[in-house]
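Let's start with one chain on its own, the form predicted alone, as C-alpha cells.
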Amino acid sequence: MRRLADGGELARRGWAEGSAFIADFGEHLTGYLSFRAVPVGSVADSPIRLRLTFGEVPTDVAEPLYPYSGWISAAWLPEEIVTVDDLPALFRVPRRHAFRYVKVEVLAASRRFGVRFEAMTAHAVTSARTEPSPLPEAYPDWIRQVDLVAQRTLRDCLQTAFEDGPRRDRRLWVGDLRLQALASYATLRADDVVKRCLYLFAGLPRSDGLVNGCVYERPEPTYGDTTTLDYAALFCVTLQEYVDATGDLACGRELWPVARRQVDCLLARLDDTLLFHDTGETWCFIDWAFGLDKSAATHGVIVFALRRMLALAERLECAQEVAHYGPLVDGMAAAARAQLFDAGRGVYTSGPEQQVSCAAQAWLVLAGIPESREEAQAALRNALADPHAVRPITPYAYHYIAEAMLACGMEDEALGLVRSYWGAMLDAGADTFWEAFDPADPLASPYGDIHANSYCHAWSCSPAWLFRARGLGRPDGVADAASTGEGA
C-alpha cells in the first residue's frame, strides 16, 4: 500500500469516468459509509454511478473480486454499486459492512464534469460500553498489541447479539459464543449480551431439543437448520461459565433443562462402550482441517461438557439430580483411554484410519482423559511434533490447543502458539483477527476463494482471555489484569 495523500486533500480533487481511489480509515471497523458527492467543473448533467468496495485488508479492494469461486454465496462480497441522481447529494450506503479500506470507482458519469468526494465518514456501530484500559507497559509489545487487537475484534463482531463475521454471516454460533463470552468478562463486559444469545439458542432449539450451531437473529430470531453436536455440547459449557462469571442462578436455574437436554441428546450417540464416533450423520465441527476425523475430538468436547454440567449442578444446589451421570464420564474416559490411546506413539487417535491430530489432542487433554499431567504434556508435543499430524487452520482450534496446555502446565508453550500463531497475523498487518489462517499458506481458504473469508472473526477474540484471566504471558510482579473470568 503507497500512501498517495491525507484525508482531507479528498475534498480537493475531482475524480471523473473511469477514475479510482481506495480510502484507509486507519483501522477495522463495523458500520456505515456517508460521502457528499460534488459535481466539478461544471453543473451535473447526469447521474452518477459508482462501485464501492468495502475491503478489512488490503487483498479485498487491491485484487478484483471476480471471477468467484467460492461456494458459498457471492451475495456475500463486500460491494455495493449505487446511483446518486442529483448532485451535490449527502449520501449513506444503507447496508452496513466491516471495513477499514473503501475502493471508490467512478463507473460512469457525464463527460462535462467531475465529482468532488467530501466528508467521506465512517460510521461505527459496536454494543461496547467501556474500554478496558491497556496491559500494564512491563508487558512485552507484541503482548499488549495482540491483547488490544483481540478487543477490537471482540468490539465489531459484539453488535445486538455476538456475531460470527461482521461482514460474512453475522449470525450466533454457539462455539463462537463461548470464546466471545470469555473474552468480554475479562474486557468489555457485555453480560447482557451473553445473556441474551443464551436466550436466543434456548428458545430456538430443533424439534428433539438439540440447540442448533447457529441462529439468525434478524429480520427476527430463526431457527437456522445446521446441527453441530460439538457446539450443542459447548451450551452447556457457555451457559457454565456465565454464571460463573456474574453470579445470575436466576438464569441458569431457568436454563438448566436445556443445558441438561444437550448432553442427554449426546449421550443417546455413544456405542456399547461409550465411545463417539463421527458417522457424518450430522455435523461435527471441531476446525476447518481439511481431511480432519472428528470422532476422538467430539468425545473430548462431549466428556468437557459432562464435567462442566456437574460442576453448573453442584452451583444450582441440583446435583442429586445428575448423580448418575459421574459413573458415566468415568466410563467415556476410560473408553478414551482404551480404545483411543497409542501408548507407542504417546498420543490419542481418532477414527478407523487412527488419525492423529492436535484438536484430538488438546479436547481429549481438556477432558482430562489422559492419566497424568506428564501424559498430557506429551500427547500435545507430540502431535504438534508429527509431521504427518493434521493441524488446524483456524483460531477456533489453536485456542483450544492453547487452552489445553494452561490445563496441563505447558504456560511457556502455550505463549509460544499465541507468539507463532496470532502474532504472525499481527505481523501481517491485521488489525483484527481472522477467520481462518494458515501461516504455511496465507492464501488458503475454507471456503475456495480468499475473498470469501471474514477478517474480523468472533472465534479468534480469545487471546484477550488468555492473558487477562488466565495469566498467560504474565511478567514478575504485575497484578492480574483480569476484571474477571478466572472461575470460567
Given for the second form:
2 protein chains.
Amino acid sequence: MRRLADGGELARRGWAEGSAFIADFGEHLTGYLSFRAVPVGSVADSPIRLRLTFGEVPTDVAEPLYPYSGWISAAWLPEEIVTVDDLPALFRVPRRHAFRYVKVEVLAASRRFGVRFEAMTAHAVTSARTEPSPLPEAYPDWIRQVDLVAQRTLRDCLQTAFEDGPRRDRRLWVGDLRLQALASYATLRADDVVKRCLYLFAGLPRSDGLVNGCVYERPEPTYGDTTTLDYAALFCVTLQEYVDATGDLACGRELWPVARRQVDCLLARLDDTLLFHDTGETWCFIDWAFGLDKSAATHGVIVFALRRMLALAERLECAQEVAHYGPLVDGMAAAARAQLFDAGRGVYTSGPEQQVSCAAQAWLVLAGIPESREEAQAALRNALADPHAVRPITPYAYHYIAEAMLACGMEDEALGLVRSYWGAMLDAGADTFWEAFDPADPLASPYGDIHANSYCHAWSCSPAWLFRARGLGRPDGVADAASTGEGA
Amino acid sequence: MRRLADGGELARRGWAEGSAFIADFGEHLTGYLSFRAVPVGSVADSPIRLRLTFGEVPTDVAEPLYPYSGWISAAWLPEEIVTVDDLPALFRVPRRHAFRYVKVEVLAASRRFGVRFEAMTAHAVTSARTEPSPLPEAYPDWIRQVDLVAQRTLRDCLQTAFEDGPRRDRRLWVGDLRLQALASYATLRADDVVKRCLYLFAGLPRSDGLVNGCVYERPEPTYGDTTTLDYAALFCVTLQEYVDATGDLACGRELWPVARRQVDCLLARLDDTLLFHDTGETWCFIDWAFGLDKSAATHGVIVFALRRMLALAERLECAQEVAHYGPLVDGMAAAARAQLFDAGRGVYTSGPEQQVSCAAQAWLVLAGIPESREEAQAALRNALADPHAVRPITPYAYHYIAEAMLACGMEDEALGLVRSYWGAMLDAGADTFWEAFDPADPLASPYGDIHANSYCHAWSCSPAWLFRARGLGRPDGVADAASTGEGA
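Target state, the form predicted in complex with a further copy of the same chain; input state, the form predicted alone:
In what comes next, the whole complex appears, and the chain from above leads the way.
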C-alpha cells in the first residue's frame, strides 16, 4: 500500500470523472459510510455516479472484484453503485458493510465540476458495551496482539445477534455462537446477546425438534432451513456454558427441554453399536476441509454434548431425569475406541476409508474417548505429523484442536498452534481474524474466489478465551483473568 | 415489443440469477418505483443485486446503455444497481425517475432461490391538481391525441417547479417555463407554480441583474451559472403573460423592476444601429440546430420582449415610466428590416454569412418586424421551402415557427406543422413529447447518444396551448375553450 495523504487531505481535493482513491479508516469496523459530496469548480450540473467497494483486507480494494469465480452468489461482493443527485449532498450508504478500506471510483460526473468528499465518516455499530482492552504487558507482544484482534473480531460480529461474519453471511450459527459466547464471557460480556441467541434457536426448531444450524434474524426471525447435526449438539454445550457463566438458572430451566431434545434426536441416529455414521442425509459441518470424512468427528461432538447435558442437569438439579443417559456415554466411548482407534498408528480413523484427520482426533479427545492422556496426546500429535492426514482450513476447526490440546495437557503445543495459525494471520496484516485461512495456501477460498471470503469471522475469536479463561500463554506472576473481561 | 403476460402475472413468477424482464406501466410518469422482493423455492440465503433501467421510450430498455457515446455525463443514464438484503423485503428506489418501462435484471442471487416481484408499483408525483382531460370529440383524433400527450408532458414536468425534463436535467429554465406556463393556463392551471418559478428566477440573478437561463432548486435554490440572453428576454414575456392570465397585479408590480432590468441589460448589447449581434460572449440558445447563427433570432426575441414589457407597463399602470422605450422598438424594427431583410429572396438573414434559418424568420415575425402580413408569411414559407435553410431540431424552435405562423394568419400551415412534427412523434409511439426530434433523422441526439435524450420535455407541451388558447384546429361549432382547462 502506498500512502498518498492524511485523511484530512481528502476534503481538500477534487475528484473528476474517472478518478479513484482508497480511504483507510485504520481499523476494521462494522457499520455505515457517509460523506458529503461537494462540487468543485462549478455548480454541479449533473448527478454523480460512484462505485464504492468496501474492503476488509487490501485485496478487496486493490484487485478488481470481477470476473468473479466463486460458487456462492456474487450478490455478496461488497460494492455499491450509487448515484447522488443535487450536490452538495450528504450521502449515507443505506446498507451496512464490514470494512477498513473504501475504494471510491467516480464513474460518472459532468466535466464541468469535480467532487470533493467532505466528512467521509464510518459509523461503527456493535452491541459491545466496552472497547477491547489489552492483556497485561507481562504477556508477550504477539499474544497481546492476537488477543486484541480476537476481541475486535468479536466486537464487529456482535450486533443484534452474534453474526458469523458482518460481511457474510451476517447470520447466527450455533457453531460460531459457542465460540463467541466463550470469548464474550472472558471479554466483552454480552451475556444478554448470548441469551437472545439461545432463544432464537430454541424458538425456531425443525419440526422434529432439532435446532437449525443457523437462524435468519431479519426481516423477522426465521427458520434457517439448514440443519447441522454437530451444531445441534453444540446447542446443549452453549446452553450449559451460558448457565455456568451467568448463573441464569431460569433460562437454563426454560431451555432445558430443547437441549434434551437435541441429544435425543442425535442419539436416534446412532447405529446398533452406538456409533454415528455421516450418511450425508443431514449436514455435519466440522470444517470446510475438502474431502473430510465427518463421521468420527461428529461422533465426538455428540459425546461431548451428551456429557455437557448431564453436567447441565446437575446444575439445574434434574440429574435424576437423565440418569439413564449415563450408560450411553460409556457405550458410545467404547464403540469409538473399538471401531475407530487404529492402535498401530495411534490415531482415530473415520469412515469406510479409515481416513485420518486432525478434526476427528480433536473431537474424540474433547469427548474423552482416549483411555489415557498419553493416548490422547499421541493421537493429536500423530495426526498433525501425518502428511496424509486431512488438515483443517478454518479457525473453527483449529480452535477445536487447540481446545483438545488443552484438554489433554498439551499447553505448549496449543500455544504453538495459536502462534503458527492466528499469528500467521496477524503477520499477514489481519485487523480481525478470518473465516478461512490455510497457511500453506493463503489465497485459497472455500468458495472458489477470495473476494467471497469473510475477513472478520466470529469463529476465529476464540484465542481471547484460550488466553483469558483457559490460561493459555499466561506468564508467571499474572493472576487468573478468568472470565471477568478486565484483562488482569 | 413482444408482450409476455399481464402485469398481474408478474407476482406469480420467480426470476433466477441472470434472468430479466421489462415491466410496462402503460403510461409515462414521473415518480418512484417500489416492489416487494420475495424469495421462491427456499429461504433467501443471500442478498440480491438488481440492475433497474428506467425507460421513457422502448430504446431506453431494449438497447444496452453502454458503451455510451454522449458528451454529457453518463451519470444521467437512467439506471440503478441496487442490492436488497434480508428478503422478503419491500424496496423503494430512493431516486425519482421518469419512466413508462422498467427493465429488471437479476444480476446476482444465490442459486437456492428465485425472486418473485410482488406489488411492483410506480408512485407518480406531480403538482398538477387534475388529470389531463381531452378536447371535445368534435376535434380530429390526432389533435385530441397530441393535446393529451402534450398535457401528460406538462403534468410529468410539473413538480415543485416546472422542470425542463423530469429525467434530465430536472431544472427550471426560462425558455421551458414560458411554454409550460402557457400550456398550464389552458389546461392544468398550476398558476402557483408559475409564480414560484418567476420568483426563483427573480431572486437569483447574475450580479448585473440578468436572470439566469436556469435555476437549481435543490439542495437549495441556487444561481445557475448559465446566462442565456434570449431566455432573459423571455422572463419579461412570461411575467407579462402570468399577470395577464391570473390578474395577479401584486406579483407583477413586485417583479416589474426585474423585468425592466432584463430589457435594459439586453438593450445595452445592441450596436449603434440598434441591432443585436451574437458575439458568443453570452449564450443565446434559440435551438440546438447545428451551425445556427443566432443574431437575427435573438434580435427578434429582444424586440418581442420589449413590446411585452410595454404591454405589462400598461397593465400595471406604469406606462409613463417606460414611455421612452417606445421609439427603441421602432428603431430596432427598422434596423432589422434594413440590415437583415433580403428582399430578393424574401427572407431575413442572420450574421456575416447571411444565413437563412427558420428560427430567425419565426422570431422576427413574432417581433413584428415584417412590414406586412404577406411579407411575414412569405419569409416563413421561403425559409421552410429552402433546402439550404437551417431547420430546427427541437420542439421548442418548432413551437415558435407555429406561434409565428398564427401571428401572421397561417392557421392551416401551423396546423400542418404541428401535425407533421408532433404528429410524427405520436406516430413513433410517444407517450410524452420529446426534447429533440428531427423527423429526417429520428435517432439523432444533440448529445451524441440517444440514451442521453429526455423523452418528456416541457418545451414540447405547447400544442395544448395552441389548440386551446389560440384556437388552432378548432372545428366549427366548438366553443372557445380559452384558458379554462375544461376542454370545452
